[in-house]
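Single chain ahead, by itself, as structure tokens, in the form predicted alone.
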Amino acid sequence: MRTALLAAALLAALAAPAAAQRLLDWSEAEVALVGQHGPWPLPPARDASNRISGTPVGIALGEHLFNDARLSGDGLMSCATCHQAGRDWSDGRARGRARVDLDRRTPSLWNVGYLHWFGWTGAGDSLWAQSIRPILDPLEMAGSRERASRLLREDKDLACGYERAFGTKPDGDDERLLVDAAKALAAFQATLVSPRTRFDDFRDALVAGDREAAARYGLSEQRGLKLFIGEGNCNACHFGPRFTNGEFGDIGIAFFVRPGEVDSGRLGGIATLAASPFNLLGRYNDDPSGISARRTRHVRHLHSNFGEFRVPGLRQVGRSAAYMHNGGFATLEDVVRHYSEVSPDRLHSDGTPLVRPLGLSAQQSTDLVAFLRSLDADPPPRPAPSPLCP
């Protein structure tokens, strides 16, 4: 027995080192980078436009109406007919069965409560303006402000959520009833937060310094990690926790819809924000301070503005096939070879380039495949929604 235990002690010391020796080298300034894409998962997103933002009531609300076709012109479309949970909250459709319009692919909705633009170009400024859209857009859900108010007056179940949610009865105006369905919506869709990743492992241990946990991580995730945040500057633009600046950009993708007709991308978006009747400069905005209406105040209609469009954040982006805004990519290896061979006479924005061609080896191609898909993991079961009304 003794002989076994010394026996099974010397190979764990003996596997110790191999295992540190799976570690590559990285420098204060690499780890200190590394560091910045966490920790995961950030504090709950909290809305100050948005007065039910976080409380169970209006979250329990929200995941209601998200699943009810009765918000839709035909009551055949809800929410998650677009938005499954299946599919990491999206359709895994190359084009949104919606938007053949402008030939836009529908967005997931993982961690979407912590950005401050919303859609594609951000033209809404608020999650629950942005939900407020596909009701209304006779392309997508064709409901209506009349079909949505009744919904939640009419409906005894809707009508006693919306009442324990905003402490009074379903009773106001259609406008008024279609934006606080929204604002639950809202509520709702800020709690969708993508799961720890293996990544994230690896981030916490080398932070802490922990060289065996780190060197868990696989030696081509390590190299495509180096490369994301060194030569390949992919960390300008996804950047933090959520892998994104929630900012705009034109990385060479053809803005031709088809013949004649092309897709503005952020400059329209700019155009509708400043259209729209429930932007935060407007009355339905809840935070008295008015800080939560600053970006909105100070955006300019630029030029520049051209073509761009709003930075996915990565965690999940193994799993959320097809790519781009357009989804003109079907595979992360569609993907990493674009940006391997841009050509920069297709980025037709006046602004400063945010892309050059990477020239990748096939290696460093395999790497930053490998390092991308480190950010996916399976999320755990969700449970029943919570009863309106218990």
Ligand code: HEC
Contents of the next structure:
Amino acid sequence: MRTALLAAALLAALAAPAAAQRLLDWSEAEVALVGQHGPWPLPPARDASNRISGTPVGIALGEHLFNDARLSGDGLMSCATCHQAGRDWSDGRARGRARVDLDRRTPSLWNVGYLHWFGWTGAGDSLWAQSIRPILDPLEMAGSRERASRLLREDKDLACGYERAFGTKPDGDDERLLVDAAKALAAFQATLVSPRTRFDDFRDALVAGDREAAARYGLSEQRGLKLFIGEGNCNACHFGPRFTNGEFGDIGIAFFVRPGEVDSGRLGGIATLAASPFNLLGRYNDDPSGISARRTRHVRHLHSNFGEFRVPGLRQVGRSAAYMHNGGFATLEDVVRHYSEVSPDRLHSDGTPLVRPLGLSAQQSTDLVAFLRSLDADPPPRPAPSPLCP
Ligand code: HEC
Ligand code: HEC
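Can you give me the structure for the form predicted in complex with this ligand, which would complement the form predicted alone we have just seen?
Complete assembly follows, chain above in first position.
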């Protein structure tokens, strides 16, 4: 017992000065900037436009539907075919694959409930509207209103789950039932919150002034974080606890899909949003206050939206390669090289560019990647979905 105590004291004495040396100097301004990337996790997301958002029965129905291939035209493809739980809710591919290779990458669904624009170009203004898109898209699940509503009416478990979630039997018209299915899907997806990471431990320790705990974060990670919030200006767009401001940016990624065909990015997304019967200005918004529709009401086409894509959140980023809307980069090293060498001529936005070639040294690039990797953590194992009608 005595020896164990002595050994522990000796170890602590040895560790303390070394640990103290491993904390870089952090100015008050830097501590404030780091603090803005937390705390994590955020409180659960609630969506006023979705009347079953946050309800356990709605979430359970959504999880069952998420894994149900009968929503697709040929009965072979579910949401989980592309958004795989074991792959951080993406598919590990550069571009989505369905009947054909898609032009864009399958985004991870971590923390999707906190967004206000959905998809790479913001073509959806709610999580439920965004969840209708793949069901109806002939290139993806190729389902239909009729198919989705028949499934809810005729499958005994789903019909029972529907009644518990919505308080009525599934006897609305086909389109309304499709929307309700999507609202359940949204309720489920909003629960996909990424786990705490080593960065979060550092951030909390730094903010609390706990130098010893903060010093557990690697030196390379600390230097990378300083670049991220400093010279790199990364946090201008990758802002807040999710590391995205939820808006759109142009960082000079190629927008040619194939010779002669471009992905116009946000510009096209706004047009799709405006034409959608499922946007928040339409009849399926459950929010009587109208507040949830405010952003949609004020969207305007601007030429500068051409070539803009939604700023991705960076939590779990090291686990969900490839990168960018077109999967153009295979590794985080490639992404950092892009920011180091980006040609200002490639940026098409008007106004002051937030991105400029950083000309990073090899050490700085390594540091930035080390920091990005500190935003990864193994998620806890998922419990089996709760039964719809126990
Ligand atoms: C064939 C593969 C595939 C299937 C199946 C699929 N998705 Fe996706 N998902 C994608 C791709 C690709 C995108 C990017 C679309 C875009 O922005 O153009 C995407 C985007 C999304 C987004 C937006 C995420 C964000 O960060 O804004 C959500 C939400 C989503 N899918 C949910 C679903 C749901 C729910 C289903 C099932 C009803 C589903 N997906 C089925 C490939 C797929
Ligand atoms: C002008 C806003 C802006 C700034 C500044 C910015 N980014 Fe980005 N970032 C974006 C956008 C937009 C994308 C997606 C572009 C696309 O898909 O075409 C992106 C993509 C990424 C990705 C890929 C994520 C994924 O899931 O595909 C990483 C990693 C990244 N940025 C890190 C950084 C780092 C590190 C910095 C600083 C050196 C930085 N960003 C600065 C807007 C920005």
